[in-house]
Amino acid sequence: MRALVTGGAGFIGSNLALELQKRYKNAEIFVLDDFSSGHFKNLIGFEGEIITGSIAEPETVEKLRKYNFDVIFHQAANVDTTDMNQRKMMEVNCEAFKDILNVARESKAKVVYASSAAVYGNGSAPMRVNQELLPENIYGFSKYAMDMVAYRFMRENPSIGVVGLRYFNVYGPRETYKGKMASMVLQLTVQILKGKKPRLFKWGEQKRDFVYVMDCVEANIKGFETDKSGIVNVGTGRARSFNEVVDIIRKTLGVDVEVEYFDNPYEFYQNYTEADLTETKEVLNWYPKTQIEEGIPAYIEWIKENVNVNTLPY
């Protein structure tokens, strides 16, 4: 097997690249990254080939054509949900995805790509794959546009497998270089470890479907292994409040710290997300293994062992 992970120095991409290396002993694993938001330290221990370049650059796409990949795990993206530059977002996320699909078509490679629960906006929950999509920012719209491109590609190229993964709120190891886009699990943990009050929008009862990164890695691998195509949700199927997250962090750390609540400054905000996993089970035969009661303590242990929290801005 010859596999490419785009965005392989990033959060999900690096975890995926390292797991592929571990699981498929005789495979050739390649990572593509421009290191704009990914970080070299995420790839310490990776033994495959690293291709340096941006998916938005034609010369990088040309490089990829020579490799004849069997599978492309497309994780690279502009993930800054606060970036309002519409053209930049669409070029990096949607236009570059079209190029990745063209590379896949030429080599008949399977494609597993990162979509997002942002396509649902504040639509009804639990979010179902086939419900009306109502993205409320350009990031969500770029992922919506990618999904429309993917559906068209599936129809026109039925012999090439394509699986889109609509990630919900992902947290876990190797996200410390995401800056302000890091999960609230990391940000709240760092605040408490620094002796600060954890800060939440009033009154902390907004709910998210928090999914552990290694469950997302497993969903990618299931996407490669399945003989089906489609777009599916990747979450736990259970929405949890930010207050619950803080409670688990406090319990894990053995501290009793008061929460500081403040007004939400954002016009757009998803108040409730929860994944319906019907299509996920049908297409991937994938089930999330980790709820926050297990995932957060495991992550906190990793943070303590691997992160100097004083270097983080939260």
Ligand SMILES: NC(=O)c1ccc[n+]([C@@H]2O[C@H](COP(=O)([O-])OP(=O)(O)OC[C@H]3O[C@@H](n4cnc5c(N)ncnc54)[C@H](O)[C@@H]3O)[C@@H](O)[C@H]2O)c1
Given for the second form:
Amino acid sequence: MRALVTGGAGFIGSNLALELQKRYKNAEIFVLDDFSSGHFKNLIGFEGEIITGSIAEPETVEKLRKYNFDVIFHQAANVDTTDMNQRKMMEVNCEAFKDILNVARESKAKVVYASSAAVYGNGSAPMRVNQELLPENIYGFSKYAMDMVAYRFMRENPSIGVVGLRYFNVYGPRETYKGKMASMVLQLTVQILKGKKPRLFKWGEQKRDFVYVMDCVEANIKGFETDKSGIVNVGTGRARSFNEVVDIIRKTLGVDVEVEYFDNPYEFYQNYTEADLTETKEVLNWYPKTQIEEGIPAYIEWIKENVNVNTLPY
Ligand SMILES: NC(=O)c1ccc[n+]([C@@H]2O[C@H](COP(=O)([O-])OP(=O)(O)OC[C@H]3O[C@@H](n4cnc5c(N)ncnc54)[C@H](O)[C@@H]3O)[C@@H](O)[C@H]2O)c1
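Switch from the form predicted alone to the form predicted together with the ligand and print that structure.
First the chain shown before, then all remaining chains and molecules of the complex.
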């Protein structure tokens, strides 16, 4: 098996590349990245070939054509949800995705790609795959546009498997290079470890569906293994408040620190996200294993062993 992980130096991509290497001993695993938000340290231990380049550049796409991949796990994206440059966002996320699909069609490769719960905006929850999509920012819109391209591709190319994964709020090891885009689990843990008060938007009762990165990796692998195509949610199916997250971090670290609440400066903000997992079970036969009660302590152990929190900006 020849597999490509785009965005493989990033948070989810590096966990996936390393797990594929562990699980498929005879496979050739490739990573493609432009190292814009990923980091080489995420790939220490990776033994496959690294292709350096941007998915938005024609010469990189040309290079990919020669490899004849069996599967492409497409994780690369502009992940900055606060970036308002609409053209740039659409070029990196949606235009490049069309090229990736064309490469896959030529070599009959399966495609598993990263979509996002940002496509739902403040739509009703639990979020169902087929409900009205109301992205609030250009990042969410770019993922929505990718999903529309994918549906059309699936109709026109029924012999090529395509699975879109709408990740909810992912947290876990190897997200330390994401800066302000890192999960609140990391940001709040680092604040507390630095002896600061954890900072939340007033009054911490906004709820998100927090999903552990290794569950997302498993969803990608199930997406490769299934013979079905479709777009599915990847979350835990349970919305949890930021106050609950702080409580679990405090309990894990054995500290009793107060929360500092401040006004939310964002005009658009997802106040409540929760994944409906109906299609996820049907298409992937996948179910999340990790709730935040287990995921956060496991992540904190990793942070303590691997991260110098003083180098992080939170
Ligand atoms: N982390 C989350 O909570 C979350 C939620 C929803 C969706 N997603 C999606 O999951 C995917 C992975 O996100 P992540 O959290 O691992 O972020 P990340 O920033 O760690 O990973 C993205 C990777 O893509 C690379 N990249 C960016 N632009 C590129 C380009 N033009 N060419 C080649 N490589 C490029 C970056 O260098 C980085 O290594 C993204 O598609 C993102 O939109 C993530």
